[in-house]
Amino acid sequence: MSRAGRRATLLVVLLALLAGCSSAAAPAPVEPVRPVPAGTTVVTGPPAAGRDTSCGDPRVSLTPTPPPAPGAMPPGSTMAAIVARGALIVGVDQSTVPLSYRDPRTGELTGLDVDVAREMARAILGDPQRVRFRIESSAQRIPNLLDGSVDLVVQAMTITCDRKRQVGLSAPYYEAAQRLVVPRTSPVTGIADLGGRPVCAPLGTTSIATLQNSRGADGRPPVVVGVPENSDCLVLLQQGQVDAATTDDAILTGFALEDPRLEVRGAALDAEPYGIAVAPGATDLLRFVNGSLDRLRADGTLARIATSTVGSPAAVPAVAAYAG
């Protein structure tokens, strides 16, 4: 063996050693197959945990209390705080076809999330129109909610532990799961077919943990692109600067409704309940919440508007969960 052939052999032999003595090293980068969109914020560093249990089933909420009649709120209550202002504030999208987004020939809010927002206003106010929203992302969802700026939260947002610790959320008002949307054309048939290569996830969501807990089937994890609008994954996804988008069916959904080269593929990655959000401290309009939901429920309302918009009844819980 010559000198260089020596000393290639010992310095495999020395990596080893150094990878053998050191198992809680970093794992080396993922190299991507084809470069990133520029632009994009590119989600790096160790793997998120996976989805927290320690809540228990997160889809438990308060117990409710049955609804008074509109307009007549319990003195002192977060309702009556509300009655008194003469508007629920309400937190949504508007670019989320079918969920929250404007009607471009009226420009006017409309979709599933903006439906139940004005059911909630009718059962506090009376009046399906005395709700204000205000417009935010996905990652100013929480934030807002702890600042006082609107009074519930009702966008698309995924009930979990690691919320639930942050804000008080509801039992489901519809059950979505994450899922792939990627071009007809496209050979990707699911998870497994995007080692290293860029899926984009809107930021702030549960939708990046779960990307980032998936390998493909060369064993490396797609590159995570993060953006923070979910109208910001489809308008990369149609430039082809993405090989794959990632959230909830629903909205997925409504991505290849926009646009028909687009289809929705693969086996679900993750159940994605959503909730109504209130500030942590508000359990007296959380169980309000809850009681409106019932009746929602009961009375076939929820079924109608999952009907209207998403087109998926079935979606809509028959039942909830309550504790304490």
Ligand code: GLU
Contents of the next structure:
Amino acid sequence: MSRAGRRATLLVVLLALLAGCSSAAAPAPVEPVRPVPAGTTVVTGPPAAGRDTSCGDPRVSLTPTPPPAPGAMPPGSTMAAIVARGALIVGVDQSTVPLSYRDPRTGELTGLDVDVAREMARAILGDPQRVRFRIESSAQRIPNLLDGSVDLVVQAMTITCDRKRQVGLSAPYYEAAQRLVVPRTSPVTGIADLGGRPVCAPLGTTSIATLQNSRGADGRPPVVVGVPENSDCLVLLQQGQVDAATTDDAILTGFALEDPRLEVRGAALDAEPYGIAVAPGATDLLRFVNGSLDRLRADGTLARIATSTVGSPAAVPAVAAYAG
Ligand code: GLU
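Given the form predicted alone, state the structure of the form predicted in complex with ligand GLU.
Entire complex below, previous chain first.
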């Protein structure tokens, strides 16, 4: 044990002794104060529209262009404007283990999404450090692309037909699935057990839409508790204010890593292929991103990133499909 650790242990022992000396009576019970995270809302009203499949397989993206070498971007292109600025601006989260979070030892952002974003900076600017991260919630992903605050979003963003009508989305770099996370001691085995029960999901996500459309075995919907940040669901679970939380398995595995009393459980509720998003008009950037992802897939970089962050390369797709 370090010297600081020994001192802390000593302090705890001293405090315990002092507490024991000062009063023989049991301390008065104190009702714990449990404020919910800011922005927590119970989502009511009509169920959300189901997952839109009108575009066919949403994973099919625009045919890539072979990416030019860094520093040789076509004049007038979106990539040339990024090079002129000197940095790529990428929207990410900062508290989602193991996708995008601060390494407590270094204070640096790290994780699967962060590493993929750095590879895009390397492809455009020749330097993985030339990226400015803009921290955003899940619900801010599309608005920040539409108003030009970010060049790319690399943030557990599921490729859907509905989103492809609003922004550009690359071929998948990771295939997640929506699941549930519950305390290990919970009897819940799946969504069927959660009719009328409080279940947390992040606002502005595919996860909350799927939850709104789900029913327990008793025919009742769950009580849908929406929160701004993924990590807010972890807090509500730890506080015992919800029976379960639901979003992508990649994110829920992070909850269980942060709190081993939790466990990912039940069948997949939906497929969640992650794509890199760009502003709607930036088709040159989208083709460039697809070409860069092809290279990262072919040379094993994507598999290596997945192994070092989520622990396995199994969810990295082997091939991509393109049209147009
Ligand atoms: N993949 C889901 C989505 O794109 C959930 C993301 C999240 O919880 O951050 O909406």
